[in-house]
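Take a look at this one chain, the form predicted alone, written out in structure tokens.
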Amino acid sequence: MSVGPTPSELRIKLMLPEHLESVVLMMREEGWTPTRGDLENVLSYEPEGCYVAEVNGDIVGSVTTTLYTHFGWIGMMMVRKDLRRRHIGSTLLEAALKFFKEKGVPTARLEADPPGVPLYESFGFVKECDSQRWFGKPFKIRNVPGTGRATKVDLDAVLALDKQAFGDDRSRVLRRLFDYSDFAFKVRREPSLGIIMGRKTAAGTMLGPFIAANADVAKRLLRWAVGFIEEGEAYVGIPETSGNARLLLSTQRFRMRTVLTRMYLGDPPRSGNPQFEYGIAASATG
């Protein structure tokens, strides 16, 4: 295989809000479905941990980190198709986990689509376990008895359940996302048993964070939620160790259409519970 030299004038500089519409212009070119708001919300996870690659002044390419207690999670890893292959990932990669090491966490975590996971296999990552993508067709629902509308209040009811699903403190991360997304959902009477959040992509609109206590919570909130959606497909990330929410999308009229690889560097992460996970945040921050 052969691969170019590293572009002379390549930078890679500090993410700033100003190069958002660049990076968004550059996922979409190849398929990947973030808004603006996508990385307005990692950006503002670790301002000082996202960069971007810059050649003859144009945005070539781009990757974020989140920091949680005992793991970093990278995200948003993309170089554009002109200039890949010319250590330029590589590069960014290198920014990310130097950015891990001064912060001292033990543990680097992502998603990677297939034609990545060889450049993280060179630094060393390994297969944690397959992301699962389902997709499915809004149906309307008329009665989902003992759910409603989720307040702030019901977040931090739920946060503790949350903890045991993703295996570390992601408050910070859901209460932004709380805020960004078109709806979020609730048992009515019990928020500490569930929550699910939902959000317009480019995709579609993605169902997630999605934590329930038992099958028949994660069940009624699905249903509400799908059902409140107007027009194009809902669509759920699971990691493949989630039996309960493959069986749940299954059983929903979702198909699993696309697959990623989760990967880790380092100490062996610190897993969570996967019967209460029904649907991750986002890949960029697990």
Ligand SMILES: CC(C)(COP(=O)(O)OP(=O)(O)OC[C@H]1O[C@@H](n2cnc3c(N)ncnc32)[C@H](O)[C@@H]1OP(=O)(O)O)[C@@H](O)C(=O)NCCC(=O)NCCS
Contents of the next structure:
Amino acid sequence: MSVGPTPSELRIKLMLPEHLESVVLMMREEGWTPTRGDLENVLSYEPEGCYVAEVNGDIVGSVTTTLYTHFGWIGMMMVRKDLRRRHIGSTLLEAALKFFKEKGVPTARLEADPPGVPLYESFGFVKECDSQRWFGKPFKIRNVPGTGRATKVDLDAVLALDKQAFGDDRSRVLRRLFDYSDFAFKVRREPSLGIIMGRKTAAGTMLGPFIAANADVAKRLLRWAVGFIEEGEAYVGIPETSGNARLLLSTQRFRMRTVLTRMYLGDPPRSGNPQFEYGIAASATG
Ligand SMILES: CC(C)(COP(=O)(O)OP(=O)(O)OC[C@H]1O[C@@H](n2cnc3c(N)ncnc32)[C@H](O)[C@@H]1OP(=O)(O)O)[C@@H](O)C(=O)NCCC(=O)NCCS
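Switching forms now, from the form predicted alone to the form predicted together with this ligand, please provide the structure.
Let us now look at the entire complex, which starts with that chain.
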């Protein structure tokens, strides 16, 4: 990889719907698998805080932000392969951090793939914990007692628990993902005890957000959800601090395959309660 000067034609622009196709293509070339819908979701949260890098009219980089009450989350950071080490990533990250500063957000958080770690460290980000990705082959189980499809009313019932699990209010993200997911399940009589959503991606069915008040609820939700997956693998993202989730996944024949690094810059983050967190919503938003 060559290290070179920042291209003089570099422009950092607000990310617009018309850029998304180019961003998806750039990411596919890297082996990432987001859909246009994934990008539309993130863009809808902070249309004033998502950016693309443009050189000579080509989209060559991207970054997104999502604001919560106590912290902001950075995602979808990428620079086209042939233009790396020219400070395009830094310029995009500066734009995201400036947006947080303007909004008065004291802490930036993210989940870094290995290539991103040196960039974030060069800005002073420090490691919070590992964030693991666990994969499993679905096994057909139906009729897990007391479990059923969740409605929007059920989602509202679980928001208080989600706030404890995540450490902040992410209700608007959950509402959008609820509409975007292929399925969402709850505990039938007590929807406030947990929820699991699932959506198909090119890497398999992503199970998350997945929160539960206790291990029994989590097990029922997970078994019910994997029973609904027709083909391919299922996967879940969990911070390493979530010991309950690791135990559950390992006993349900999931195996850890990749590890990202959860990092932060600024005030130490207000963490949630890992006891209730069984699956993140998305790397780009936490
Ligand atoms: C991570 C990524 C966005 C960095 O973009 P970039 O434009 O190449 O980064 P920059 O040129 O702004 O790098 C800024 C600093 O970060 C560090 N850095 C970046 N890439 C590095 C590398 N490959 N090795 C060592 N240090 C690196 C250096 O300190 C660099 O400053 P320097 O070049 O003056 O030494 C890019 O490598 C990429 O798109 N990777 C694949 C996608 C990915 O994994 N994204 C991260 C998701 S969290």
